[in-house]
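For reference, the chain that follows is the form predicted on its own, supplied as structure tokens.
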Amino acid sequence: MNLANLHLLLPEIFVLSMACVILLVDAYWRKCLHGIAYQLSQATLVGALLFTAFISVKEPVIALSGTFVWDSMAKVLKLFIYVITFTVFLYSRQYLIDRNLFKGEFFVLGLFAMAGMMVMVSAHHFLTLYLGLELLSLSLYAMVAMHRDSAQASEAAMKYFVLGALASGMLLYGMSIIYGLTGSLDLTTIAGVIAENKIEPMLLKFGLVFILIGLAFKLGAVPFHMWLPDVYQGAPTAVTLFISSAPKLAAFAMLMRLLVEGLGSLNVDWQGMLLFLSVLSMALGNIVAIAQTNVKRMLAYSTISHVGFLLLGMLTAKEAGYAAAMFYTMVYTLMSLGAFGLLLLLSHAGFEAENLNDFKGLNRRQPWYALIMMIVVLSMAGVPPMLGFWAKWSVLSQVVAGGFMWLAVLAVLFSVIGAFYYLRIIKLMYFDAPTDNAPVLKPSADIHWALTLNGMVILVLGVLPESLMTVCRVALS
């Protein structure tokens, strides 16, 4: 640690410091400064974005005695995480006010969770990775249980906590095995020791299995997906929005740091494991989602299927495949942001819009938001020219180039099956009579324009996908 490298940690230091300041301000001045926690949180995200944007290094820099790395992937993912978190806070504001949950705790926990993501993105050491993961996880457990009067939320939080603790234990056990075999927690040192081929391969595979179990749980891949539908449904929709978006970027970074940078020499072994997880996730996610009537559970199974596609890019074990997986993750967060943002819009005081029937006749009640939802849904289904189509195309093209033609065909088949439950939402919005003729409550101007921008970004980037794809390639080059 030296002052020359201290500036690389300024975004993390700033976010953690501001989270503590907001906690104190909200505790002492909540009544006289209503909404101060929200305003300071958004200002914190803008400040973190500026700190990160102005940090410029030509080559990857490793700091803090090898535990922290600053490279182009870290910079791009952090900037994207700030934007997503800012939008989550914006979309959630009215929903939280209507349910008397507009408190500093939501925003403070959100900032602490984001700090955990930032640490995961820049981790270069098993210890740093685990600390970032636990900071993220513990914050999310508390956020799920925020609505203390809801038995459903408390149950979801308990399930999430128990299964999350189990998965963290698995991950930690796998890391301890790798540490025992290599004698190091540093990812570069671990990669070098494994590349020497002096360690019994079976022992390395044993540690790898436990690490992948922990990673699969955090991603929500089958067969470690059991927490996802219950947590998505049980948590307040604002919390579900947060869980479904930004943490997926941190999970992708964790995959890159652990599997590619640390255990890249074992790619033949983890390729087969990821293939198994990917096929199961696409199959179960798309098939079970068809039977769901609760939109949040349906989107949970949709998430599982998207995780399967993300893993397709990773299992190619090539730089182009990793860039495609990163592109897919970014696109998914944008789509998830739009879908849950519109659910928040349709919900109001005393009413939760979480059933498919709540979308009936939306085009008659509010045609503009029906159009945005249609754009988001078509993108999730992978219909051209929406952005989701190019995300799937980029992954599938790398799978085919890697010699897995049969896997690409299988992925397309599951996508066609999954299109049914996405198109069902469009049918309900445009062809069914509304169950409630009351117009959708008009949101504030900032939320309206944010939702509009969300939909337009998906549409415009669908026409010009190469710009975002280039960013991903450069970040991983």
Contents of the next structure:
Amino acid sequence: MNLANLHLLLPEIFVLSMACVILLVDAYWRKCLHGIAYQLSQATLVGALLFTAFISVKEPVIALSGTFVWDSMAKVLKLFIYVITFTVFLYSRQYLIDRNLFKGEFFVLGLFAMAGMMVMVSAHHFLTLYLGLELLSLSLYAMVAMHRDSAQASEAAMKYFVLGALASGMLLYGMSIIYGLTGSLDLTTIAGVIAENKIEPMLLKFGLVFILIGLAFKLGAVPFHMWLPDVYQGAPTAVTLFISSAPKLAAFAMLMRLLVEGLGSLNVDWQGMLLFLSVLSMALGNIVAIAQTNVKRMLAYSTISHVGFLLLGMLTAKEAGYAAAMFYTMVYTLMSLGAFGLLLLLSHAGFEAENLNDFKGLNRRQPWYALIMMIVVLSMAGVPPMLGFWAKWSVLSQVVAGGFMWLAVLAVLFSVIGAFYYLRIIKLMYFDAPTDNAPVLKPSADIHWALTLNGMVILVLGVLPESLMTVCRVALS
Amino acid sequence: MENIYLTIVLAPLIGAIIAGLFSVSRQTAHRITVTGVALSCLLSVYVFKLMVLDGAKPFDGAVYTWLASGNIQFEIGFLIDSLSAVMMVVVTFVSLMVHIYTIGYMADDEHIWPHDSLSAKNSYQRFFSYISLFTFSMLTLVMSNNFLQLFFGWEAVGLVSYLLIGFWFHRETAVYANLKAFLVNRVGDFGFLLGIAAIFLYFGNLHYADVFSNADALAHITIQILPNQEWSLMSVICILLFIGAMGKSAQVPLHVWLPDSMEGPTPISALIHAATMVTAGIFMVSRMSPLYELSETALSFILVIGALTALFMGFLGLVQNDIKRVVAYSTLSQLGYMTVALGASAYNAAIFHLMTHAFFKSLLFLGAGSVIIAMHHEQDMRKMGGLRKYLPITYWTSLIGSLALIGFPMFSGFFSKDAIIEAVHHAERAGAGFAYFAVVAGVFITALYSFRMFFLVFHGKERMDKHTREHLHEPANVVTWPLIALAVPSVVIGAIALGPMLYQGLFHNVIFIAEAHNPFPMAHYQGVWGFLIHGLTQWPFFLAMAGVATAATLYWRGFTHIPAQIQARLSWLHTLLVNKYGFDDFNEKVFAGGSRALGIFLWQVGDVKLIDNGMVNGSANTVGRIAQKIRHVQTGYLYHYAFAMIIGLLFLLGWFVHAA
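Okay, that's the form predicted on its own, but what's the structure of the form predicted in complex with the partner chain?
Now the full complex is given, and it begins with the chain already shown.
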């Protein structure tokens, strides 16, 4: 094994080592150093951020005998993942304390999951990719089940685990077929062999379908989405927040690595498959969300519809389309953070804010959070000048440029249907009277400001969207 | 020179803005607006001197490019020639008189408003602001050198007219009247706008000079608006533009708004609804004479419409009891005369009558206003009578106005009206015979209703109540001076302008009349005395005298019981006239009622049922039902979930792998 360029792995190594350290520290000093795991985790994230930020490599570098790649997409996505995870931990703190879950396990599992994401983002080899994916998935299964007295959570974890295993199996099966056909696990080599056109295309497609199913499961695209509403609803909201945000970025990276870098020559085939997944996801996500009364479940369907949109960008099979999809994913994680962050904030000891009715009259009780929620929700619906509008716009403009006018029209129609359930939240917050005498919550200052910042970012970047778009465009060029 | 033209237009606008938007005192408001209009008037007289007396070359140029789109320039520009100079002087002079008069007329306006009305506090300033704004609008209209600016002025005068008719908006009748004026003018303006659009479509330009110079080239083009119907382009354009004029200049059947517009204060009835705005249509057609001369059809149409208005609106003046409404119907009838002149290709005679009419009709209106002030805003002539000794100045000036109106020899109306009748007499186009009959018969009617009013108001028994009688006195100087100032041109302007305007080519190269159509060739000119002597031997003169005599017998001395008997005998005729031939009822039922019914239909069926319940709520309900169905796919059973994944897998394999 070639150990040159090992320094490119510093962030991963750092995060993993710190996760082990935190595990130990938490095991021995949990009692006397209250909250040490949380603080150390946040410090780890800041450290990883610094490490990553200071690694500057102009050209993409492939290290460790072709298993690991460092390019600008990896860098941008990793930085974004740190920030998202940091915010997730921050938002979750009070919620976990209220439910007696504020233990080292949450943060350690979170860090392991993040390490998995980092490996996925930088994977250049079927094995590393699979390794990263499993590290992420296993951690998430455990996190969902963390609240072990909750039957709902255990059920969700069970479903997630079984279905996840099924999907992993299919992915692995697909990978082995491709390996059998090309004789390599290295993405560059695979791409090279396929480009020679010597392999029976039907066999390649056979492998491709299985790989795609693995990806679709991870993203939650219809019909491989079934786990998503149950897990979102069943898991503790803090975990839902985590699942719904950073892993989507990793999943996007996995799409890029597998489909574009590895199987790029098969784009005609996967375009059609993505089209199928995308249309179904947008349709089912937007329509079924309308019938939901549970906000977490509704947001789960909303996620499915967003995944449909993200796939729209991918299926153009052009660099600008990938950039639009990446932009969409990043924007989606920001909005998801805001929405679930507010759910966390509105929950308190003995009370889960998860029904639509909990939003009734929020404007009278807590006008500032109602405003932030409104910004987030409008952004999800794609109303200008929020960031979500530009996300939809950039994807749609690529779809139109790619010649899929009917698809763009369809996507807009589904967005219109989707606007209903988003706007309903605003109606509940601003026009309905509060049902109960819920206490006016005073969250700690850091959460308050983080949420405020979250909302403002969606608004301000919505007014000036060019910077984030440019980042995505540069990252993929 | 451009600065002078700009000043003429902008001085009233600045006055209007200051009086209207800055909360100035009443005194400041009238001072500033009167100064602005006086300045315009003086400069207009100067321009008139240059253009008409010194014969300077016409000015045609842009002062500002508003918009450039492709090769088309939309400009603010002026065309100053003898026609616009005449109009400018008439407009600014009458406007100045009305401004001064208003100081007296509106002096105690706040008593007219309800006690608690906030609008009463600045109604005086607002009124001055409006009439100054009107002067600005009217000047942009007459000074324009292109159709776009013409349209702007056209709409702006319409707006001010709307605002002023409804000036006392606490009165339901005033609101009704201004809405009516607005709606009826929309009909006319729609035609006008279509006409302008047609010009733009075929000429590719909105500049007068370019359009006129290309008119001959397009004279024989025909267009198909309805399938298989070839229409002359020029006729279509001219008739469309004239429909605009019919709205603005109140020609049958778009005349219905003008009598109701008397709901506005009297000064604006004089300024807008007698002297200036309503003549905008006459001015416009005269300005477009190079186009109209190319369409015999359009001219015949104009001739017939004008004749109908001239005769039948005169009849209505006979049965009115409201002093202002008599004058209003008289205005309609006189506008009909002008329109007849246009139809007879006697554009110069129309402008001539427009000018004389502006003076004597505003004089009559202001005289009526003076009576109304003296009578404490009582307008019913049945409650007047014998006012001669209380209001001597008003009496004499009104007499002058009435004589000018009926065309008494040597008064201004005599020349202009006879010129029109002569022109129609010589015209040889379809409808000329009827038009000649209408304008000649109209002379008798005019004399009859004018002097009916005159005798009812100033002579005979004093029919007002005791309280009013005790307070009768001549209004303030600001009211009477304008009367005198208007009485002078009402007498003399006809004799002065007759030669230059009709025969000696004042409008040479401005108003274009085909040689075959010209009713006033220079060779026929025999001087003012010749014209007068010729006039004294013609039917109109005798008919006018007969009209005065009849009025005197029926309403002053002699057989004053006769009108009541006639009314009883011919009650159907009286009813017909009182109902104004049923135009209002027809409009109310068919157009207003029809539009309302259509609106209700579209609302109930189209909007509520089809769009709201069908499309909007219907699609939403459908989506909701689908959502309720699909959500049951999510059963919660793990094996269902796994099964869904397998189905997805099989589908993808089946479709994409097998299809290859």
